[in-house]
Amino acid sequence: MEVVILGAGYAGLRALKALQKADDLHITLIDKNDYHYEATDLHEVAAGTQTKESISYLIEDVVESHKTTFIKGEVTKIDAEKQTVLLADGKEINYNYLIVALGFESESFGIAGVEEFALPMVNVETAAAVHQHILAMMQKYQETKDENYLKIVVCGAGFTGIELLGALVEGRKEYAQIAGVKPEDIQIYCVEAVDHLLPMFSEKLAAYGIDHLKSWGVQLLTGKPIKEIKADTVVYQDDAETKALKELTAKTIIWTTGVSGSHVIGASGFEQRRGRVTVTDHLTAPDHENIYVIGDVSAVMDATSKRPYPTTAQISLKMGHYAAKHLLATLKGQTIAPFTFKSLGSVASIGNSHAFGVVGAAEVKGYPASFIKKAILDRSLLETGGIKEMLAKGRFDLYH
């Protein structure tokens, strides 16, 4: 029995961990990288408060070679009728069961100039490139004294954007030292289309995080839809009534406005929206009971809100575990209850020792929330990489 897993993110590795405990099946794991990275920590790599090595580990470290074959390759198409996966190098991989966990891509929403002039932050390499770019711009300021080199603009004030802003505040000391200025001379902006930020939290809790960023000198331009990105320039609508546009110049422009699921989903003919498949109660693709679609390429409907659950590491881990459990039950001729999800809460970090969020029904903020955030990160390492990776890469600086 051949099970193929596409993607070694949270969902894919969680499924792998469960399936490797089973007998009588062989697993092929395919990912374009030879490492797994903690996507929830990308903002820290971008800001330079963590290294890319500290948030990643080699996939081979969690692969049991007698049960699993790992292939480093890029998936280009899935042929559900032939039950094959096509790779960029021309190889075809056959499967009996397929677990699709291909992850996310940056979403430009059709805004002109995003791909040409804004820095993406969608994987370890692009996050590290953001940090190197910031440092290069600080060095340029030393040469030119042009204040645009001291400006950093974050496009989008969603969960990722807010966490990035907090990390950038923490990184200002490093940037200022290179530029030869005071930390407060580093100008950090955020341009966001909506006025009401962080709707997943109560207004009071969201205000706690936003007010902290403002007190640290972050300039939030809310209710300002971005219309275009030009070289060193963000063009946004400044007035909703007159449609008047305004320009913000900066040498560092980071794009965090949103993501979509992998383009492979659409290229493979699945019915999808923004790269996400609305799956069955058992996380399978409609009309294809042997294909599980999980993680960022999956849309699981929340019965209460009638909308898909947000794609988070938490639900991805749950999906990975369920998909493996359901697959193994199916092989034994058994059935299990449909997939259900109840969020344990969500915590946003704004720097190493500041955070805010909800755990269960309780709102947490400040240092206690930061402690919880790091514990959550450590738990995800345990669920994907096991004790070895948690001890090697875990966040144990819990007391500062």
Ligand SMILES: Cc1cc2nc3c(=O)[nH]c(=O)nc-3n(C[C@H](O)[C@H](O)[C@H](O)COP(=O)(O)OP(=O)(O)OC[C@H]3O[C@@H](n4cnc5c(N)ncnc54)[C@H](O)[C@@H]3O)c2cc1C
Second form
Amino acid sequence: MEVVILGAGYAGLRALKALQKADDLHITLIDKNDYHYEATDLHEVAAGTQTKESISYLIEDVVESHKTTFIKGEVTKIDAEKQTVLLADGKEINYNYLIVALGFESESFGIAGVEEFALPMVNVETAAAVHQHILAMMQKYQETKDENYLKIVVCGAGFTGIELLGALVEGRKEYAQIAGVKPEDIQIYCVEAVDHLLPMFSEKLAAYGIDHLKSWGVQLLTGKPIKEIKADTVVYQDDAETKALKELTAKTIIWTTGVSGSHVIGASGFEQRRGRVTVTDHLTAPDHENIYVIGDVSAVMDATSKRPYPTTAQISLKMGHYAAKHLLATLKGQTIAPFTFKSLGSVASIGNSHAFGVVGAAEVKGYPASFIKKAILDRSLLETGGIKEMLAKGRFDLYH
Ligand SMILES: Cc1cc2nc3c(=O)[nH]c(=O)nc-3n(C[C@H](O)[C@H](O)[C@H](O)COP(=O)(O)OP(=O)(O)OC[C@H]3O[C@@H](n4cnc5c(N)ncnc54)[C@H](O)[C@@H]3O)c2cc1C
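Moving on from the form predicted on its own, please list the structure of the form predicted together with the named molecule.
Let us now look at the entire complex, which starts with that chain.
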């Protein structure tokens, strides 16, 4: 029995961990990188407050070679009829069961110039490139004294944008040193379409995070939909009534307005929206009982809100575990109860020692919240990499 897992992110590795406990099946794991990275820490790599090595580990560390073959390769298409997966190098891999966990990509929402002139932050390479870009711009300031080199604009104030802003504030010391200015001289902006930020939190709690960012000098332009990105320029609608546009110039423009699921989903002909398949209550693609679609490429309906659950590492891990359990039960001719999810809450970090969010029914903020956030991230690491990776990453030294 051949099980193929596409993607070694949270969902894929969690499924692998559970499947490797079973006998009588062979697993092939495919990822375009030979390392797993913790996407929940990408903003820190982008800001330079963590290195890319500190948020990643080798996939081979979690592969049991007598049960699993790891292939480093880029998936381009799934052929559900032929039961094959196509790779960019032309290889074709056959499967009996497939677990698709290809994760998220940057979403431009069709706004002109995003791909050409804004920096994405959706994997280790793009996050590290953001940091390198910022440092290069600081160096340019030294040479030119053009203030645009000191300006950083984050497009989008969702969960990711807010976490990135906090990390950039923390990174200012490093940038300022290179530019030869004071940390306060680094100008950090955020342009966001809506006025009501962080709707997942109570108004008071969201205000806690936002007020902190403002007190650290972050300039938040809310209710200003971005209309276009041009070279070194964000064009936004300044006035909803007159539709008047305004331009904000900066040499660093980072795009964090939202993500979609992998483009491979659309390329493979699945019924999908923004790279996500609305799955059955056993997490399989409609019409394909042998294909599980999990993590950020999946849309799971929340029966209470009648909307899909937000895509998070938390639900991805749960889906990975469920898909493996369901697959193993199916092989035994059994079935298990449908997938259910109850969020444990979410905590947003703003810098290394501040955070705010909800855990269970309780609101948490400040230093204790940052401790909880780090404990949650460590739990994810434990669920994918195990105790070895946790120790290797020195995660007990929570405050780096
Ligand atoms: C800055 C930031 C902060 C976040 N904070 C939180 C948080 O605090 N809590 C939370 O729960 N969630 C958080 N999230 C969301 C969370 O990171 C995602 O929901 C989660 O990473 C999705 O997991 P996944 O396994 O579906 O995909 P991913 O983690 O995206 O993994 C996908 C894997 O597939 C591989 N891959 C992709 N395309 C191909 C291809 N074509 N061929 C081969 N391999 C491929 C990639 O290399 C990767 O290893 C955050 C996200 C960001 C960006």
